[in-house]
Every structure is written in C-alpha cells, then in structure tokens.
Amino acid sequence: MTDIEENLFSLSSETFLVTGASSGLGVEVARALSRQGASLVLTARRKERLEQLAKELPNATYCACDLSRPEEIDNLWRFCDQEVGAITGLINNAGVAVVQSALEESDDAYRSVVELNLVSVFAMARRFARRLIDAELHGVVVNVASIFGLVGSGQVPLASYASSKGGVVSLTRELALQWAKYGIRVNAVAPGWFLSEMTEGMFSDEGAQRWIAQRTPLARPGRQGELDGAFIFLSSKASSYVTGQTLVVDGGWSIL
C-alpha cells in the first residue's frame, strides 16, 4: 500500500462519537478508529466500562448516557460542545434485541426496542448534522444496521429488532439524500453473526453454532476484527464518494 492510499484511511484529524461503546461491537469499532488516529468520545450506559476503555485508548474521553432518554442525549451533546469541540463523525451503534415470538411480545417491549434501535439513531444523527451545518463542516454518520434489517431471521424470532434495523437501513438512505448538499455522508454497516453480549446465547449453544455455520456460505460466524475494515472505510476519505449505502458483512448469509 502506498503512502497516498494509506492517507485515505487516516482519521488523525477527526473526532468520532461512538455509541454503545461499553461492550462488543462498540468497543471493537472504537479501537479500530483509534488505530487510524481518530480522537473519540465514548458513550453508553455503563460508566465504569467506558472509563476503562477510555484509559486504554489515546485521545479518548467518555460520557455515560441512556440514549432512550432525550434529556440524556441533550446532556451528551452539551458535554461534547463544552468539553470536546467539533465532532466530525458519528457511529450509531447502541442497540438491543428481544428474542420472543411476535405473538407473545408486548407492545411496550416492541416500543422499547424501536426507541433505542431506531428513534435514538435519528435523534443522534439530527443533533450531529445540525452542529455540522451550523459550523459549515463536513462529516460522516455510520449507522449499525443488521442482516435482519434486510432478510428474515428464520429460526430466531426478532420482530422488534428486525423491523427497527430495517428502519435504520431506510433512514440511512433518506438522511443521505437530505444531507448530501451539506457534505454529510450517511452510510450503514449490516453485520451478520458476530460474538457480542447480544449474541452470546447463540454462540454458547452448539446447535445454534452449527445452524449458523450451515446457513452461512463461508461456513462460519464472523471473527473479531472482521468488521473493522468496513467501519474504517465508511468513516474515512476512502469512501468520499459513497453515501446512502448499507455495507453487508455477513459471510454471505443475506445472499441465500
């Protein structure tokens, strides 16, 4: 790789806000962006985990926030404005899943999943874009969708999760269209099966592991680090002509 190509992936002049950064995918994304030189603001509900990760990474700070509460989102952005300065990248990663039959899932349970997985993504992106526009800055949003926002889940009942992630895919396209004129790119990553707190039940069950391997063309779940490239690409100048897209990283699951 030449120096010119390497510079396309550099994030040394950027500051990213990463939601859901206390575990799993959020931690991996934060580490990947940090390796490319980005400064980071980490947020999630668990302050102790955020503090631990912030100590590990150079140029990282944190602010605990429950994204299902609009007043806490306001406090988070106030912290960024006062303590950090301009945020030029947003990773909307925070999410939750309820594994339950649609016949049994309550309206309240469904609503709570959609509130975090979709409404908070919109709320965070809107506040981010408004700040960029007011400051006449360009920036990037990378939303975390899911293969189950694109295809049915099959044996795993995920009505609220799947519909919220489908909403993230559609929201990504719409925001990209509305904000392209401001120099704000909006894309999404749709992961397949990766080990996280959300999926650890599947990964601890041998039958579920066999099902994932049999159903995936590459015959295995994703490994640690295999999402890093997608996030670095969409967060950097390497994707300067890409917006409104959902990059699927699933070992081929969604093409069957």
Ligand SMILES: NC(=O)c1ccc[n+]([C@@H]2O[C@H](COP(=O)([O-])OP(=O)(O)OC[C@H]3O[C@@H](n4cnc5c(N)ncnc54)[C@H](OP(=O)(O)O)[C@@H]3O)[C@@H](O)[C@H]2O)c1
Contents of the next structure:
Amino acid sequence: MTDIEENLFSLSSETFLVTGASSGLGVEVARALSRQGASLVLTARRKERLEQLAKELPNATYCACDLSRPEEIDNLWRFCDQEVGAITGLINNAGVAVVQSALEESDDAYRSVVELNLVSVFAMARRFARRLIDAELHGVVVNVASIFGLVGSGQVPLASYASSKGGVVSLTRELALQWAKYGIRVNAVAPGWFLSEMTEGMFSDEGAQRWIAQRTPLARPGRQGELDGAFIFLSSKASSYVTGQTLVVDGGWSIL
Ligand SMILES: NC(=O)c1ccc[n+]([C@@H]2O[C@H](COP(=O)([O-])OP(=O)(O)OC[C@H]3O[C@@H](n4cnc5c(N)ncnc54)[C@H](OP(=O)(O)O)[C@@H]3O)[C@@H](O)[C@H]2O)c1
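Having seen the form predicted alone, please provide the structure of the form predicted together with the named molecule.
To see the whole picture, the full complex is given below, headed by that same chain.
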C-alpha cells in the first residue's frame, strides 16, 4: 500500500473550523472529522453548547460568533490567528431557514436568510483563503448546500432558503475555479432530510414524515452518521482531484 492509500482519510495534520457546531449536522460533522484525527475550532452563537462539545473532543477549542455580523467574523479569525494557528479546513455549515410563502415573506426576512446562508459563507471562505495563500498552504472548504439549492420543494415554501442554497452551489464552483491555482479545493455537500433543530417540525409531523418517505427513492429520511462519509471524503486526500462539486446525499430525492 502506498502512503497516500494508507492515509487517504486521515486528517491528523489538519485543523478545521466548523461553523454551526452547536447543534444538528454541525455537531455530527465535528465528531466525524475529529474521529479522523482533525484538530477543531468550533463556532456558533451558543457558547455553552460549543464548550460542551469542545470538552468531548480531543484537540478542540471554540469561539462564539454571530456570523451575520462582519465584526464578529473578524474577531473569530483574530482568535484563530492568535490562539490556534493555521486553519487548513473550513466547514461552512451554519444556516437558517424561513418557511413562508414568498407573498408573505418580507424583504428583511429574505435578506437575513441570504446574509447568513450565503454572504457569511463567502465572508468566511475569503478570510480562510487569504490566510492560506499568504502562508503558502493548501486547504479545503466544504460548504453545506441543500437539495433545495438544486430542485424545488413543491410543498414547503422556501424562497429565501432555496435561493441562498442555490447561491452556495454556484459560489462553490466559482471559488473552486478562482482558488485551484493556490491548491485550495472548494466543494459542497447537499443533504436531503436529516433530523435537526431546523427540521424537527417536519420530523414530529406524521403527514410530513409520510411525504418524505413517499417522495424519497430510498423511502426514508437520512439517519445520523449518513453524512459523515461525504464530509470526510471532501475534507481529506481521498478527494484530492475533486473541486467545485456538490455531493448530494439525499436518498435519491433530487433525481426524481
Ligand atoms: N437538517 C437537514 O435536513 C438539512 C438539509 C439540507 C441542508 N441543511 C443545512 O445544514 C446546515 C446545518 O443545519 P441543521 O439542520 O444542523 O440545523 P440546526 O440544528 O438548526 O443548526 C444550525 C446551526 O447554525 C447556527 N447558526 C444559526 N444562525 C447563526 C448565526 N447568526 N451565527 C452563527 N451561527 C448560526 C446554529 O447555532 P447557534 O444558534 O448556536 O448560533 C446551529 O449550530 C444548514 O446550513 C442547513 O441549511 C440541513
């Protein structure tokens, strides 16, 4: 076995910054990357949650940040520069969803979803890449998109969410093109339905559960752990020749 085969999924020499690490998918991703040996910086607004997860995982620290506030994003990166050192992986996972008819959704509500789900993804990626380029280091970005960045939902009105996630898919492609020459790969994961704070309303509603099961070719929502492989693949050397892609993990939802 060559070195590259042995170490294909190892992240033991990498430090990842994971956003939205206080609940749901962010906690799962942090745990999965940690199992592969990554050091971690966890961020979100709820500090107590971050503190708890940082205690659970080896080589993990945290810094609370409201990603809708540029000055807080700057503070977060200042913390990384001063307390952590080089960040070589960025998981842009934080997100919010507003479920509302487009006729009812205010411009401000729309703007605040796009601000967090898309503008902050750009702001984080730009600060990350700037540091890597200046330090002549290579790195990876994994953005969290959604099936609703690729296809319409038909049942759940999600104008701001769907457009922000469509933006994440395009931004992923564009940043991959601009930064390939620096050895920075940029990919995205587009999950289907997974239980989290964001989706608990759907999971506690029998009609919604039935709809998800009937509408999904694999006939069920995603289970805990079923996104780990996608994140580990895109974060590690296993995907060293992959950039600009959106890996869909949705039980077949988006192919129907
Ligand atoms: N669950 C699904 O089925 C599904 C499907 C497709 C895509 N996704 C995407 O997966 C990502 C994670 O969502 P989730 O399902 O795990 O939902 P979740 O449990 O609600 O997690 C959202 C995370 O984002 C953080 N966040 C929200 N607003 C923030 C802000 N202003 N500044 C910083 N952090 C903020 C939250 O932390 P604080 O509240 O502590 O700040 C939390 O950690 C999102 O991008 C979502 O769109 C989820």
